[in-house]
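One chain follows as structure tokens, the form predicted alone.
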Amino acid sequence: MKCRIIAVLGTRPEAIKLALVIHALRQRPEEFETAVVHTGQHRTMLDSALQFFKIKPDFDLAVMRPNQTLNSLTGRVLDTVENACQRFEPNMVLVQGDTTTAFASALAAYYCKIPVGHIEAGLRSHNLYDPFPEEANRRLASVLAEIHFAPTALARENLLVEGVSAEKIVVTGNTVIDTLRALSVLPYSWENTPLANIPDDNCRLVLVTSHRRESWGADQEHMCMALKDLVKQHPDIRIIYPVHMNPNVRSTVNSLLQNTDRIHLTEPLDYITFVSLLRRCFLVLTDSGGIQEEAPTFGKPVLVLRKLTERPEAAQFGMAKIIGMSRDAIVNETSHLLNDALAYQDMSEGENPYGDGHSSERIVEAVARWHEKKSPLLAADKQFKLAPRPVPRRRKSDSQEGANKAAAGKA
């Protein structure tokens, strides 16, 4: 009999981090049927994704409300997606990450008693309000979880300290790795995109974007002068930054940096040409927790416009750095990457911590297993494993400071 799955999505992230799941799901058509839900948490955007990865939703639930309040948004969620599980009789809902589509949707199975599979599952930052409310979303979705699809054997690590059972877990790289891969081949250009109109004169790109609601108000404000600072300060740079529809996002930003010479504020991109200017930047300033999966692919240093990660790997392996919002971090930190060659090679080589492109066979792999009883869910050697990190290059002055202290050790 075969597998039935409902997968189900509701903004862009979910839409990029799943496209490779259902598609390998209905490579197997002999042995799961798979629907789509749509909860409409997001609608142009996620709209836009769905049809570029040429997914079309079984059920379209319309969830999106005008100034909706959290409460009333899972609420929605909860209700839409109790009515597909009926109507379609899974045998598991897949769910990704940490949105509220994600949670409440989880929710939902487990009234249905239907089970759950957590895709990106043990990311935490141990801290319940930053990110808010995606660190809570992430917890509970474990709760009701019958397979934790963890990224990375960090993620692994957290769910087991919770109590989550290891015969439960599977660690599978995120899926977000095998969409880069395959987009990254195609060709691209930025003629009919937001970023048309970019000088092309061999410019540095800084890449930012920032939307957390941790960050709204001050924060956002100083991120915006040091942004100013830094044109200012090294006139071959162009900042580039997709602008969060969000209007408490785009009130701050466009008041302080419109019309800012060699700062660019654009519409929010479609996902490849989000890509395509993720190749083409010299570094990233981020806040979203995706970017910093995702910049590694490229060789592209982040700097972590946050207190706090819950994908703390990359920083772990050099190639990111946390540095909060306050404007003196941020220009010290992103001119210290800008003038220091040595610096910037170290952040931008080895492997990809978070993935290898073969995260949505494990999945699909394990997903089918479980539903023959077979185990383990996925040997061991099929599970993702991190490469090791390349030694990070010392400077000369570095090794002679050693070799100071060596000597004066020895006096």
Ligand code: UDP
Given for the second form:
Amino acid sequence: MKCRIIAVLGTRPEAIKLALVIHALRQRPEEFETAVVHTGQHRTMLDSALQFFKIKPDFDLAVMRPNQTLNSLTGRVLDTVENACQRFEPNMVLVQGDTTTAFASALAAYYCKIPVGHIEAGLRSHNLYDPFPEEANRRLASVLAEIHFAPTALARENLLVEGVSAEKIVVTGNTVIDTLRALSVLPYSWENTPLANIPDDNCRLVLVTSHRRESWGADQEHMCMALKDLVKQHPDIRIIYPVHMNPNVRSTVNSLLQNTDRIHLTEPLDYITFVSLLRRCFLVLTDSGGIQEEAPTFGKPVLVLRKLTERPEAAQFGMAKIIGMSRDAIVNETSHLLNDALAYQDMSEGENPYGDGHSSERIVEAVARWHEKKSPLLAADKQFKLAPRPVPRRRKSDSQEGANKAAAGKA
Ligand code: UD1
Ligand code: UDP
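Show the form predicted in complex with uridine-5'-diphosphate, please, because up to now only the form predicted alone has appeared in this conversation.
Below: every chain and molecule of the assembly, starting with the one above.
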């Protein structure tokens, strides 16, 4: 009997992170029958990603409303995903991450007594309101899941501490690294993209994104003022800021930054263009989860525009720094990296701690073994392990022991 799988996605990062899982499932047609459910929590931002990955949803639930509330969105996802489950009758529903689509779809599947596989499970900031509502969404999905695909050893630890049994956890690496690796070998051009008119004048490019609910209002305003300070203080930089479609983000960013010299506000970029910008930029300022995971692949230092992160590995490895949203911190930390070549170099060295490009195949293999009632879900030596971080040049004199501790996330 084939294993029937529903893969649910609803937002841009879910499409990017599930694309290769869906392809890997479809590459094993004798074992899996796969339906893609698009809740439509995002419309434009997700549809462009699906087009790029050539994924045609089998169910399009069209739940998005302008400036939707979390409760109304959750209600619509519960209703419509239940219907898709009843029609397709899957053996397992796969959800990804911490969005309302992920949590509400897990709940809808659970109410239909269908086992849930949770991809990107176990990340924790340990603060229920930061990120909001993602910390709760992800924890709630953990309660409902039958299999937990933890991207890193730290995520596995978090789940074990919460009482999840070890045999239900598979450490996979993050699937975003699979997508990124597959994509970064493809040719790209900025012609006919929102980046076409950015002058090629040797300015260093600072890439900025920000959309988190907990930053709306004052924090977002401080960030915008800091960006204005930065272009004034550094005549050799240009800030490129693809602005998220959420109207709460747009109103602040557009009103404070529009028509500022060397600050380029753009529409959301399609994924290949965004990745090409990530490769070409000098450094990244972001509150995005996915971008924190992607930037180390290209050796780009990340200043995390948040007080807390549920993805601390890059900071533990010295490739990211959590700086918050105050105007001073953003100006000072960014200026430091713009001015100090050694500090910059320290942050741009090392392997990406989030994945090795083989996460999707691990997930699909574990689901196949689960369906065949095999144990373990995936042999320990096939699961994802972090490579130790090389000693940064600047700290060569530090003891090897200290560097190893840092690499293991204990420092
Ligand atoms: C959502 C996720 C967040 C994730 C982010 C990724 C929740 C609660 N939030 O936040 O975890 O990090 O996506 O981008 O699940 N809109 C459009 N077109 C689009 C997308 C959004 O117009 O393609 C506008 C709509 O007015 C919509 C609003 O943005 O109502 C908010 O969208 P929503 O998905 O609720 O929240 P995000 O802020 O996008
Ligand atoms: N991204 C994109 N175009 C953009 C901005 C981001 O394709 O203009 C990609 C980015 O590479 C990453 C994902 O979208 O893979 C992150 O999405 P977002 O920041 O919206 O959500 P989060 O990861 O914070 O949930």
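Residue numbers count along the first chain shown, from 1. Source: prediction; values computed, not measured. Think of the rigid core as the biggest set of C-alphas that the two forms share within 1.5 Å after superposition.
Asker: After superposing the rigid core, is the C-alpha displacement of residue 68 2 Å or more between the two forms?
Answerer: True for residue 68: a C-alpha shift of 2 Å or more.
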